[in-house]
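The chain below stands alone, shown as structure tokens; this is the form predicted alone.
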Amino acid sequence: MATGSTMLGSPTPQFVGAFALMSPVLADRTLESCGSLQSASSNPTADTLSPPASARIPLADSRCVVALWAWPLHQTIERCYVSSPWIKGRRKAETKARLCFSVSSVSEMNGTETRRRAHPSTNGKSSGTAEEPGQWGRAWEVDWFSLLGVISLLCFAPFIVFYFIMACDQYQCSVMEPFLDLVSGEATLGSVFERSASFTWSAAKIYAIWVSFQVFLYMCIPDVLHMVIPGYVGGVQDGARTPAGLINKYEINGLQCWLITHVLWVANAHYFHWFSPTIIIDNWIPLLWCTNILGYAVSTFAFIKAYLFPTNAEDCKFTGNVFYNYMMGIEFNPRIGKWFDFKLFFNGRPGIVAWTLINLSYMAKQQELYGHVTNSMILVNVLQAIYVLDFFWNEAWYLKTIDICHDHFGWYLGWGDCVWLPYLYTLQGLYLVYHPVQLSQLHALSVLLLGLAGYYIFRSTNHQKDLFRRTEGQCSIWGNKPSYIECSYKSSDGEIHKSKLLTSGFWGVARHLNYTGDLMGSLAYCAACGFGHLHPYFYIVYMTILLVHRCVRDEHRCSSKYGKDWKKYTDAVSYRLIPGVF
């Protein structure tokens, strides 16, 4: 998700917040804040593959000194890649260009676009417009700050997840007590790990069955819901155009998979009794080791696959930094066969399908321990289920989001979807197992209204954008014809594009009001747990860092892309997230 604040080749702090990279699923909540629907879109030419000199990064960049220990392996894999059948027979110049540069595609927030080719005139300048449009593309520099952020996350993100789960298991969800014990010497890392449940083969069996079942549903059960549910978009859908000019097809069947999974879960709990409804929380820490194994395995496989047998070599991105390549990914859309797409599967399944099942397991455990289910647990289940169902109802729309249209598939998507999402997005339910909070009617009603209001703003904002995009501005928003600012930008292949940035409805109130709705919903999840501990509030802290960082990052990209036109837009819509404040 890294972007630059200036044009290609400019070093930029891409990791303003360390947590901001760990957002494999959150990107589905929003599209980018620039104006076009798709990337510049013809098949790649020599111009497309040849960036400005300032944008190129040699494969053995001097910034990789910190990665010298891994460089022999990196070079060996790279030699295998260059000699593989995928590369043999291609021109040397084309191969070098591919290894140095790939044009990144961005799916964006609110507009329609037209485009025309900028033909050079006799004086060497574009004859397209009086003033050179802003250029657009993904930054290639891996500066030291970004590299530090990558290495820090690779080293510490797994421990962050373990810390919050261990805090509930050993310290009744106290965030500070384990830290103080470690600092004072009353506990050591070794003693903490000794008291934690370890890997078990029973947990491995459970997780293997779970992932295999989701693969089966994803690959073998074509969607039929779009044939019977009005308004639902499912079945085979086109994705956005990739940097290489390809349009991948996807089988959209997430809602169907979610329904089948949950019908079987409920049927088991009430009729079949194949396993206990508390099976997830009863194996929660052993399952953590299993999810880490899968997360690292799929990330490593995708890393090696990009060198040896990429799905589409033109869409690979090599920075010359082994850490950055591993974390942020090389391949744009790695696939096995025609239909198994790594991005779509791991972003939506197994993590998000499991989200609501994990909450149901927490609810069953609360019933088992205390003989009743609290209203706070019900609120968390209901509000988070609304979000999950919204995700799968709009899964076809998700194909136009940053995860699919901009990010390459690496550790932060692969591991993040397997580990970070199911463990840290469900902290509220876990906390309520250890602290069964019963809210007052006023508190419960306030939390419900906050969550529903946030969802309404989030969904309505994105709906307005989607309506404006689909109708090319020929629609009504809040009873009036929408206003917009027309912008132009130039992609790396020289094409000039026109985009419209919506300034009506919610988009005229703030530039990222969908983020605001998202934060309101996140706060509602946490507030449902009362105010006794900090533990369940990690989510709103993380989400605030994530979305503020993304807000600033998106605007840096759009300022580079649109230039003076972006200034017109920010003058028309003054605030980012909170009208009158920020």
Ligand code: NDP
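Would you generate the structure of this protein in the form predicted together with the ligand, following the form predicted alone above?
Coming up is the bare chain, nothing alongside it.
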């Protein structure tokens, strides 16, 4: 932790990058400076959708400069979109959705707690009253700070990933040495790249087979596990209600895919010998180029698809900024056909199924290089496998998490799942290939206990919320009937829905104890690598930034969604992550 804090405290490239990754979403605020650009020039519904008066300031405002140079590109795309005959039919619905959001989102993003504007219901189930519940969704507009963050990330995030992998490959996992070499002129960017493995067709073939195999498992093998394993929830499941009020169906078969993949991996390692178990680490840098190609291709496809053939136009969100749209996504739940859901597939499959295989490959490499596997490597494999298996065992629950319920699908998820996750979440195993640390029994036991305690808090907290929401409060939490706060919110069709916020069990201790447990587990993975280098501790630094930021972002969104009811909840449960501290 001390190491992590050191990194956090100094403006190293890693920290700046990791922070930058989160910054665009952190600043989900209304763009006051550039609002007039969007409404006057490009917005296809500009005549009906004007930002509030406070958003209208002269174009010459210097804060708009960054946005302006991107403007021609954005306008071209918007124009193609508007003039596409294919899309015209959908525009009506989208305009309606935009109207619904726009009238309320700006004031809500600014923290207004009560809404006095009446929204007539479209389906007659309920109607607006004098004091309305909040409405949720991401901001429609982007401030210049977010824009800068977005552009920096799009340019630099792939290099951050490369930096950490290259540091092991060329500098024995030293984080500072490559940086110092570059600063002192002993190395140049060119020489660093020259020394790195380049793209190879054999890596491309491996990666293509891998992704195709995962698509095949996802699409073609319906789940049977839920029929044979008691307590496991799989098969066709409902997602959460989208901002437009839809409930999508998902085929939950992740556990089955994970099992088939791993059985084949083990069978190959012991019987078939089609490929070496070190195949992943042996092609690690060439594979990095392939994952980047897929990450950018998927994000670009999702971006274009949102303009040309969105799955559900009412759940699209255009901020008026092309970079932000590209990064944070436009479509909420892009799909191909009825079942290929981009979020569920890319979030879970090529990256998280691969996570445990990557670790196994590292383990095999240690065995190959040193003739034995260290206890630290076993600990990392076991603790991370628990986390991955937990994810797939609870995949139906995952449909109710922020990734699926609230984030739109763009580069942030598409590229992040293809590249960031498999490369940076597995840094500990990679480090241990270069530094085969053998831990003392006490150290190993402490790491194991920390990891298991973290997992217990993480899982129990998530389980309590899931149970509470599934049974609508008709359950027992810590042996008692749960206490909760009744709340309501509004979807973009104007319909009002009821919900409940749990205030007992772990949710009565702090508002995000599941994140705290996750952080404890993350720290355990890092501590399993000993204290010799900063490299494996990047993960805890990154996770802290990710989850603290996520916590702030989620609370901002919940406050917009639930208004005064959220305030009641925060009054009842005062702390976010650590009772008495934060």
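Predicted, not measured: the structure shown is a model, and the values here were computed from it. Rigid core: the largest C-alpha set superposing within 1.5 Å between the two forms. Residue numbers count along the first chain shown, from 1.
*Asks:* Have a look at L259, Y163, M520, F179 and flag the one at the hinge, given that one rigid part turns against another between the two forms.
*Replies:* That leaves M520 as the hinge residue.
*Asks:* Enter the domain rotation angle in ° for the smaller rigid part relative to the larger one between the two forms.
*Replies:* It comes to 8 degrees of rotation for the smaller part.
*Asks:* In Å, how large is the CA movement of K564 between the two forms relative to the superposed rigid core?
*Replies:* Comparing between the two forms after core fitting, K564 shifts 4.0 Å at its C-alpha.
*Asks:* With both forms put on the same core, how far apart in Å are the CA positions of P243 between the two forms?
*Replies:* Shift of P243 at C-alpha, rigid core superposed: 2.3 Å.
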